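Have a look below at one chain only, the form predicted on its own, in structure tokens format.
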Amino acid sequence: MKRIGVLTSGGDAPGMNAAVRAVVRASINNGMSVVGFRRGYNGILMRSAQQDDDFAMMTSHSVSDKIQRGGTFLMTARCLEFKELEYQKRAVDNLRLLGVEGLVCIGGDGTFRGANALKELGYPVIGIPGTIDNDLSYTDSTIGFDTALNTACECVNRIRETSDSHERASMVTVMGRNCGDIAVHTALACGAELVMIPERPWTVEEVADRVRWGVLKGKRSLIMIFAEGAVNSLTSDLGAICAKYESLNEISLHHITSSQVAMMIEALSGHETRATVLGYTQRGGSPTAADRILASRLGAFAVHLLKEDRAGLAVGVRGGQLVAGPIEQAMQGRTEPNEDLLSLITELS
């Protein structure tokens, strides 16, 4: 191949950068030029009325600067319209009317999903996990999540000093949608009391009996760590909890929070608990040395794949090795938590 492309689709990761900067470097050492497309497939697509705002030729420079920034300076969107199989076509299109031979694709199960619809059409793609989320189960690590989780513990460790001075339980809501993966990791480095993720079923009445044991082994304040999709594996009844206590008559259950049920937890508890979204913070900053190392690893793995003619496939790291494998495959989820880290974190608490 002489030229090849690189995007960036899906959810912002710390990372994401790097493992352009490795792509463009890579490429260029190999005697590949590169396009750079701009807010995912969007940029393929080529629907703004300026071309730079779709794509542009990536040199050395254009790529200084950047290991250690977070986010991602080819920017991102999400396409809805690429889930057809016209504009599929269209920027199959598109790339070869550019010349581009074969395209680098970093981002998450969704981002793999385009990949996987230009590879049946033929194209010749790879695939980089960028995501916080770490829900990809062929690779042991995805771009972001070691930020991530640096980010969200250091922000439990405040929360844990505020709520040891209130003499209160805490309940901290991280991301990762439905793999509890930051959440598991999180809770064990802070030493976590309590984790709920969306893997494992839990109760409010079983959660609410830990804090009361807690309190009365003397605790001054008790860390629980709340994975953004863990509501869907709560099995209480919430509408005779709600209806028992009068604090939470106003409650409503067509849209559970982690606010709402922190309040739950104080009326069954008796102690007090307050709630802590951390959201969007978990995915700025500047990214980590190992995402910065993951990163540039797997761009650079990319590019030799697509310089010898192989793709179809993503890259990722298993044991500390690069691995590559069916694109089609890889976007299967985690389904299984992590038991022995879940066992570590209850023998702990």
Second form
Amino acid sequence: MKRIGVLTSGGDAPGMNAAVRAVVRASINNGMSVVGFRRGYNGILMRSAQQDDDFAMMTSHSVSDKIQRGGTFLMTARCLEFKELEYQKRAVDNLRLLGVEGLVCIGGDGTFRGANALKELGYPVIGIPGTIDNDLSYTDSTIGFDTALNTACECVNRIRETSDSHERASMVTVMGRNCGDIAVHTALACGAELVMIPERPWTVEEVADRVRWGVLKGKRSLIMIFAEGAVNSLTSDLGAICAKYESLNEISLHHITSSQVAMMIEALSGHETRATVLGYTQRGGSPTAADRILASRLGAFAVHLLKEDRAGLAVGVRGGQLVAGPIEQAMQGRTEPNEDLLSLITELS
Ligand code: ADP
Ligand code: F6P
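Starting from the form predicted on its own, produce the coordinates for the form predicted together with 6-O-phosphono-beta-D-fructofuranose (F6P).
What follows is the whole complex; the chain from before opens it.
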């Protein structure tokens, strides 16, 4: 291959810039030119008012001073039309028109679905896992997960201090979409008392019981880590709970939030419970050293594979070793929680 393309897509993740830097520098050092597409698949579809805003030739200098920066300088987007065959075919035509012979797609499972669609049209692609969610089972870690985890831990430490002073319980909501990995790892790293994740059914009643027990055992603060997707695995009869307590009468059951769940836990346990949603703080910030190293290794690996005309793959890391497998297998999400870590959280709380 003489020319390849690179894009970042889906939710941004710290370390995406380091991955783009690695793709660009490794390509140039292996005799290939690189086109950087902006705003995910939108860039290939050339959807901006000005075409030079959709893509740019990358030089070694384009990626200077980027390895330590959060976000993605290529920008990212959710391009929903890309799910349609008509747009996927247009993308392949545009790539060929630009002389781009292979494409590196950095993102999560949705981005991999887009890349796989191009693969099915006979176009060479490589997927690099870039998402804070760590929801791809073929790789031990995705780029951005370690940074998001460390940010969440830093925030929980602060919340623990104020909760301890006030002798309150605190429910901290972390991101992760349908995956509980950020929650489980944050809970273990912060010594949280409880964790609620989408992969495991749970009830408000059992959580409230655990809070009550914690208070009886003399705990001054209780930290509960709530994965944003955990509302979907909540099996309590919320209507019955809300009808029983006056403080919960106003809650609308159409869209349950973690803050409302915290109110229910307070009502059932009789212990003051506050809620904090960490939100986008977890997506921003300078990537950790671990994420920069992972991104650099995966970015260069992707280029080496394309240079050898090996494509249709997603790259990752398992047991410290770089791995590459069919992208259609890699885009399957992680459905099983890490039972060992979950047991450890309970044993150590
Ligand atoms: P992530 O890559 O972080 O999982 P999304 O699920 O939002 O994020 O997906 C990112 C983008 O990937 C989407 O906006 C769309 O452009 C593309 N994409 C997602 N699903 C598909 C699909 N089934 N077919 C083609 N492209 C898809
Ligand atoms: O996939 C990354 C992620 O941050 C998820 O954890 C979260 O559910 C989602 O993206 C939020 O998406 P948006 O950027 O559209 O708010």
